[in-house]
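Just the one chain here, the form predicted alone, laid out as structure tokens.
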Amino acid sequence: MSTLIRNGTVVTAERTFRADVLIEGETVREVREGIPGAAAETHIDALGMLLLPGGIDVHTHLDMPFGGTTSSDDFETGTRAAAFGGTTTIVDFAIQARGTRMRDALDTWWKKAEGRACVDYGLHMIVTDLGGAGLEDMDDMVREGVASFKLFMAYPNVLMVDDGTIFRALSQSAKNGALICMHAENGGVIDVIVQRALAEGKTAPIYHALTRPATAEAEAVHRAIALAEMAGAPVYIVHLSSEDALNQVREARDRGLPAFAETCPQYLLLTIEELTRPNFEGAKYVFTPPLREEWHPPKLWDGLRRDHLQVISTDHCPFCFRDQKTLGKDDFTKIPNGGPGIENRLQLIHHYGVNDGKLTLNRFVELVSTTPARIFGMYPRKGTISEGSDADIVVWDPAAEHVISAATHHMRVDYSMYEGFRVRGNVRTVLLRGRAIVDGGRFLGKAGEGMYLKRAARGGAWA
């Protein structure tokens, strides 16, 4: 099958230009002005539209067990919602249970995704146990295309590992080319502060944020970077939320260290005040790290503009308000941590970034598609519109008006963190490897159409 997208404006991380795009099968064959109509069987008129590479969200948690429940979007509903928002690739997290092999976790998450994913997907591995053959397991995972591992400095007795384990993992990644992703908060100190709050009867959602100070994030980011420097390995900080933590990444990068970091729309657009909402509605905004005071978001936007932050992901981990978030109505520590956002990332960053003059169109594409593809071993197959790349293309209407609401979104969750937000710029058509899966608000894809991506380790060719 061949498709010709005509009269559009192609936007890549490097440039913006008028061009037609010819697709043959699943890949882009040609990008230039004046491609004759006879070259393709199907035509898409993109006059007045932007042609963006499909969005890449490298931080999602679909069908994930947490706190006695499971995130409400599975691989089918979550990836369908992603498609409606212009995201054509995700990287989710398999979780190694303590006392088990990483292979067990990989097999479990493959089963969760197989036959359900509507967009292409890769997997990170969350490491909780490096005992026994753990380091050799890391090498095996890299050969399976799991080219990144996440370790936690938070959640004692659940996910948190000690500095020695982190250093060993970083040292192994220096050899096998994988990338270590760090959830950076000082979990031991936070746990003490949390217990003090509970002893004082402080149980409301706002205390989730007040017991996780920005200093605890900054200290852990500093420590993670120091461990990576000692191991001679790069490090990637996930869901960075504060100016304090950003300063640690900036200083490391100024010294030439390979330190990378992502942030998320919630940290750019929402503040700690959301957790004070009445009737327990503040629980809708309980996720980790927490929302910060109002002076942090402008600093994060500036960090994105100056390349102190390299990626915008979502940390999409939805739990319904009525029957999941309310598990913690008498104790904020029992509120499932996470929020929905996989569908709204491009809308929000285009509107509040590009339309408001904080980001150029090219930087927007770089943050939501190209750099994630580069860092996580998918470029140039993903993350760009060029000859030979997968034909993951979003036909984007920059003038389309949209009001974000739980009444109209496609995520399987009963609220929106951005309820009532008015944005200008939205998806018209989404192509996954050359096939339209969303068009004019209709879903044309199917469960199981998404393909597992075997991602390349650092410096390797696409496998």
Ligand code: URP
Second form
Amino acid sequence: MSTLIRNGTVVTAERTFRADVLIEGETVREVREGIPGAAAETHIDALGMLLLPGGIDVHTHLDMPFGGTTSSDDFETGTRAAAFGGTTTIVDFAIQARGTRMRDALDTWWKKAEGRACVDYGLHMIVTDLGGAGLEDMDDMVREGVASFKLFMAYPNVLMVDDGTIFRALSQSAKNGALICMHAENGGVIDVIVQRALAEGKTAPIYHALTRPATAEAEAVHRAIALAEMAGAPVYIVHLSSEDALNQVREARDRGLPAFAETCPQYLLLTIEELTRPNFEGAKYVFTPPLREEWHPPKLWDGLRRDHLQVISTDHCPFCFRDQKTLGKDDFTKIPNGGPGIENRLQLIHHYGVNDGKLTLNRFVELVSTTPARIFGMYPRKGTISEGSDADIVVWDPAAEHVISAATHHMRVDYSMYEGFRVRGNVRTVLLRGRAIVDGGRFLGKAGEGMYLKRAARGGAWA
Ligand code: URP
Ligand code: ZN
Ligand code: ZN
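Follow the form predicted alone with the form predicted in complex with N-(aminocarbonyl)-beta-alanine, if you could.
Zooming out: every chain and molecule, the one shown earlier first.
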């Protein structure tokens, strides 16, 4: 099958230019002006549209057991919602249960995704235990295309690992070329502050944020970078939320260290005020790290502009308000941590970044697609529109008006963190490897059509 997208404006991380795009099978064959119509069987007219490389969300949690329940989107509902929002690749997390092999977790997560994923997907491995054959397991995972690992400095007794374990993982990654991703918050200190709050009868959702200070994030980011420096490895900080943490990454990068970080739309667009909503609605905004005071988001936008931050992901981890968030009605520590957003990332960052003049179109593409592909071993197959790349293309209408709402979104969750937000710029058509999977608000894809991506370990050749 061949498709010609005509009259569009191609946007890559480097440039914006008028071109037709010829797709043969699953691959982009030509990108240039004036490709004759006879070159393809199917035509898409993209006059007035932007052609973006498919969005890449490298931080999602679909069908994830957490906090005594399971995230409400599975690989089918979550990736379908991703497609509606212009995301054609996700990287989700398999979780190694303590005392078990990483391969067991990989098999479990492959089963969750198989027959369900509607967009392409890779997997990171969450490491909880490096005893026994842990280091060999990491090499084994890299051979399977699991080229990145996440370790937690928070959630004591659940996911948290000690500094020795982090250092060993980093040292192994220096040899096998994988990338270590760090959830950076000082979990031990936070736990003490949490226990004090509970002892004082402070149980409402706002105490989730008040017991996780930005200093606890900054300290852990500093420590993660120091451990990586000692191990001679790169490090990637996930869901960075605060100015304090950002300063640590900036200082490391100024020293020339291979330290990278992502932030998420919620940290750019929402503040701690959301957790004070009445009727327990603050629980909708309970995730980790928490939302911060209003002076943090402008600093994060600035960090994105100056490349102190390299990626915008969502940390999509939805729990329904009615049946799941209410598990913590009498105790904020029992509110499942996480929020939905896989569908809205491109809309929000295009509107509040590009339309508001904070980001260029090219930087937008770089943050939501190209750099994630580079850092996580998928470039140039993913993350760009050029000859030989997968034909993952978003036909983006920069003038389309849209109001975000739980009533119309496709995520399987009963609220939106961005309810009522008006955005200009939205998806018209989405191609996954050459096939239209979304067009004019209709889903044309199929569960199971998304492919597992074996990602390359870059051996230090980071973006
Ligand atoms: O609250 C969050 N972020 N839930 C998902 C797990 C994690 O730490 O990323
Ligand atoms: Zn995390
Ligand atoms: Zn996460």
